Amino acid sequence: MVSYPKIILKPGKETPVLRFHPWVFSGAIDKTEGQPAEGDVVECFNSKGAYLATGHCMPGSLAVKLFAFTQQKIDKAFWFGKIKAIWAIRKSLGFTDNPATTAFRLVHNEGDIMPGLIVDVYGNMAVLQAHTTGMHDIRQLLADAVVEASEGKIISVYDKSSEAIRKMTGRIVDDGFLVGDMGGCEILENNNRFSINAVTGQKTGFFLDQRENRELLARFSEGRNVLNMFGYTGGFSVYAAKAGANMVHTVDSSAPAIAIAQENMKINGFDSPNYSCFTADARKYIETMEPNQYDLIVLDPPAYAKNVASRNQALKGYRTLNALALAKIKSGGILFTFSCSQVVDRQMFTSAVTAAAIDAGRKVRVIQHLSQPADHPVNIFHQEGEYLKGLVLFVE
């Protein structure tokens, strides 16, 4: 058996690990045997010397991210086996061979017991995003594992880790293809067409986590005037137009995103003034738009809170944004509103939207609670992974 540096926990601090929580905090550590560097594989033991789990060494208060709970050699066979097992799960859930939907999340960090790694599939291309040094150091091995697990379906893998690694570690790394070479592609999502560019797009190129929520929106869109705020590349907009909306306006502060949104509307057959896209600040747009102009509004902002310290300010932001939309939406309208801030839980978000309804003086019914889809699983032992919260509201 290969010997790895050891992390010895304080007495009584092993309980979360025994319950398969994938994080070890520095305050739980009694001592370290060996001199592990950031990204190194380490093994965790309880105070009596019993093995607990294996993970990647991290800097700061979150000291280890765990990816195995049985003692074993962490080599190529281990990682290939993990990726192959995850591919099999996605296949069993109907994601790998669906001709109507050719994009899905293959690896969802803690949700797949692979903390620090995201892999999204777009047709025959995969986009890898490492959020830890440990995962970034083995990115080529992981890319090769994805290709092998796919049995020929994936022919190129793009590493898009630079922004995440810079934010998490301060290191400057380059993005680039690890396998093959293909910068852009077109995917289907529930038979809607979308242009994807992993190299220039945000995140991995598309927000796959809203797939089912976009499909739900379509059920309410016929005959309505729709506003898609923070619309990015127009996902909700395409669904609304396909479902028979009278008018769809897409708003985002990013001009490159809006350009792709316009392209996505066009390739789906919607190229008229009724389906317009605007580069504008969301709050200013809502403040200046005419009351009753829209009777279906989508609010899907970026994460307002990246950490606990910014949570209160984020809640104020959600309250203000939703109050503005609720004040302007037409009576009988429907509001789809979301938070993707992991540190803002469902109850906090619901309370912020409730306060917004009070501020706007509108009668509001919650008609549906929304979350992330099955290819963005939540590890039941790490419920912090439920980052996407949404409400569908009927406004009198």
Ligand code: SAH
Contents of the next structure:
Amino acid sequence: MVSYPKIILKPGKETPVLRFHPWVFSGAIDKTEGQPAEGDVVECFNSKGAYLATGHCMPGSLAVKLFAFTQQKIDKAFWFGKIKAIWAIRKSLGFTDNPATTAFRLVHNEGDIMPGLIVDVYGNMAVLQAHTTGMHDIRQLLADAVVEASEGKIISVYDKSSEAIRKMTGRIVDDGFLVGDMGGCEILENNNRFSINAVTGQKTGFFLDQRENRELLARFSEGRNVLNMFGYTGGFSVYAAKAGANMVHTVDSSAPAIAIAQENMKINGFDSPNYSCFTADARKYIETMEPNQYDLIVLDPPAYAKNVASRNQALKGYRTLNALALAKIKSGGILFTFSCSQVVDRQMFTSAVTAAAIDAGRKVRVIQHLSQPADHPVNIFHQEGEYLKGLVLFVE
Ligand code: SAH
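Could you give the coordinates for the form predicted together with S-adenosyl-L-homocysteine (SAH), as opposed to the form predicted on its own above?
Let's see the whole complex now, leading with the same chain.
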């Protein structure tokens, strides 16, 4: 048996680990045997010396991210087995062979007991994003595992970890191809066409987590004037147009994203000025737009809170943004409003939107609660993994 550095927990601190919570905080640690560096594999034991779990060593107060709860060698066979098992789960849920939807999240962090790793599949290519040194160090092996699990379907894997690694560890690393050289493609999502560029796009290239919420938006879109604010490459916009919206305006502060949004409208057959896309700041756009111009608005801002310290500021941001939109939306209108900040929970977000409704002086009914789809699963022992929260509001 290979021996890994040992993390010994304080008496009584093993309870969360026994319940498969994937994090160990430094405050729970009694002592460390060996000298693990950031990214090394470590094994955790209770105070009586019984094995608990295996994970990657992290710097700071979140000391270990766990990926195994039975003692074993962490080698190529282990990682290949894990990726194969996760692929099988996605297959059983209908994601891997769906001709109408050719993109899905294969690996979702803690939700798949793979803390620090995201892999998104776009047709025949995959994009890997490591958030920890431990996962980044083995990115080539993980990419090879994805190719093998896909039984030849995936022919290219692009590593897009640099931004996440810089933010999480401060280290500067390069992005690049781990397998093949396919950086862009066209995917189908519920038979809507989208152009993906993993190399130049944000995150892994597309926001797959809004797939089902886009479907719901389509149900409300017929005959409406739609504003897709923070529209990125036009995901919600294409669905709204297909569903018979009168007009769809897409707004985002990123000019490259807006260029792709316009292109996406076009490849789906929406090429008139009714389907215009604008590069603009959200707040400025909403402040200057005519009242009653839109009766279906989507607000899907980037994560306002990146950590607990910025949470209050973020809640103020959600309140202001939603109040501006609620004040301007036409009577009888519908607002889809989201937060993707992990540290803002559903209750906090709902409170911020409630405060916005008071500020705007509108009568507001909550008609749906929204979340993330089955390829972005939440580990039930790690509720923080439910990062995407949305409300659908009917505004009188
Ligand atoms: N709704 C999109 C995803 C939105 S991600 C989809 O379904 O694909 C958040 C987007 O907000 C990014 O595209 C980012 O460019 C944009 N953004 C960030 N700050 C902004 C601002 N101040 N005004 C407008 N857009 C902004």
